[in-house]
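Shown next as structure tokens: one chain only, the form predicted on its own.
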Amino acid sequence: MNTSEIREVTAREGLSPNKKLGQNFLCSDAVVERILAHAGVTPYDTVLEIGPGLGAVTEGLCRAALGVYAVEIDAGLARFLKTRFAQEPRLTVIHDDFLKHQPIPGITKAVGNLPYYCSTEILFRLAEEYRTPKIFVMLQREMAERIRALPGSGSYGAITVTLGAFYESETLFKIEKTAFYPQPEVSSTFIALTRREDPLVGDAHIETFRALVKAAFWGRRKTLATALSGSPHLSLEKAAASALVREMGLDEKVRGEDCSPGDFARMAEHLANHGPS
């Protein structure tokens, strides 16, 4: 749909974007051809689609797919995909907060237009709950490059250790404010995340881990044994931390931004393992 289009389906349905859900309606159809061919569906493939809007990419989708589940959390937009692909019968569209929606199994990959506000929490839930396989997803472009940040870099952060260990990311291409109606405040990032094959992180070492990212980028700035200690997110000692610390073969002055996801990972199964020295 282009502009003209969506002014004219939004009056005829009653709708209105709403800026509070961070609702943008994609108008270009270049953006949305890009994002169905880097997101490469099959007929093998049960894709959820997340804020599907007034459907522009959940099209395509169905077209490829063995079947779509499109959540969307506003109820006039879900009113009018119902009606709209009231004959597709791939698809299932579901009014519901995702973030709320009992986990739907099977499936193998996951396409949506994040808003800043929440996609965090979606991210996570996808990863956790999920383990979406493959992740195609529009982030505002901040958010985009925290994810895809280095260690040592300021927009390194917890996010991107978190997803890191479980999932390679992939910058695709960048949106222009131009693509939605209407224009959002900032610009858009379209990036994969893959879920790699042996994650870094174990079941049996999750809940340390999360602890860990936590504590350390709670105390961003303090070196890392300050940091780990001092946090309400995990009960270590000074003495305990410093010793972790060393004996990860970490410089004792490294801060928690410095630190890989694998540094992460190896003191997460060293303190699941031996707790604190």
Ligand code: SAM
Given for the second form:
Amino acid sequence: MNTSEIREVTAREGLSPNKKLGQNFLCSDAVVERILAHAGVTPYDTVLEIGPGLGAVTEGLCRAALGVYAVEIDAGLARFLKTRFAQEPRLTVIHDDFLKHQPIPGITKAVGNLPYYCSTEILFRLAEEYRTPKIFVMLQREMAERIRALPGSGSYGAITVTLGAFYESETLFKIEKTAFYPQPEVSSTFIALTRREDPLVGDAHIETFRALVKAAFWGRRKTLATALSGSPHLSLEKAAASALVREMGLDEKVRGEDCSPGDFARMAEHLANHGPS
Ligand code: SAM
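Now show the form predicted in complex with S-adenosylmethionine (SAM), given that the preceding structure was the form predicted on its own.
What follows is the whole complex; the chain from before opens it.
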């Protein structure tokens, strides 16, 4: 749909783009085609679409997939989609908050032009609960940069480490604001995340890994040992935190933002196996 078609449809249906829900609809067929080409959906795929909006991407996903589950929080949009795609047996439109909806089993790919106010939580959910093999998402440009940031850089954070332990990421293309109606205030980037065949963190250590990452970035300007021992996310004495840093072969002055996802994975394994020493 182009801008005038979106205006016409939303007026006819009594819908008005809700800024709080991140409703910026794609109005560029070229961008939709690029998203679909990269997602490479096949008849073997069961696709989860988060925030289908007016269905710009949904239509193409349905053409290619075995099935599509489209989860939309907005009642008016969900109603519109059910009518628009009434003849599409491969599509299930779910009116719910994706963050609250019970996980849907059997998803092979997740696709979404994500609402930016909750994209971090959505990605955590896809990574940790769904364990989605392939994720294709449009994100605020700064968020995409955070995911791909290198240790020691200002953008490096908990999301970089958490996703990095389970996924390889790739920047696919950048999208200008003019591809959306209404135009957002920020620019966007479309990225792919591919689940590692052998994630850096084993199931047995995930809880400890999460707590360590939260603790380290809770005090990102502190040394790692000080952040780990002072954080409400972990109960570790200062001496034990210092010993952990030493045993990992890290410098005593190292900060959480200098540690790679692999370093955090090794720390989690060590703590889970040996406890604080
Ligand atoms: N996919 C459409 C497109 O590209 O034109 C719409 C994308 S728009 C950036 C984000 C969509 O996510 C909106 O339709 C919004 O209502 C929906 N949304 C926002 N928060 C949501 C949530 N927690 N769960 C499900 N959908 C949500």
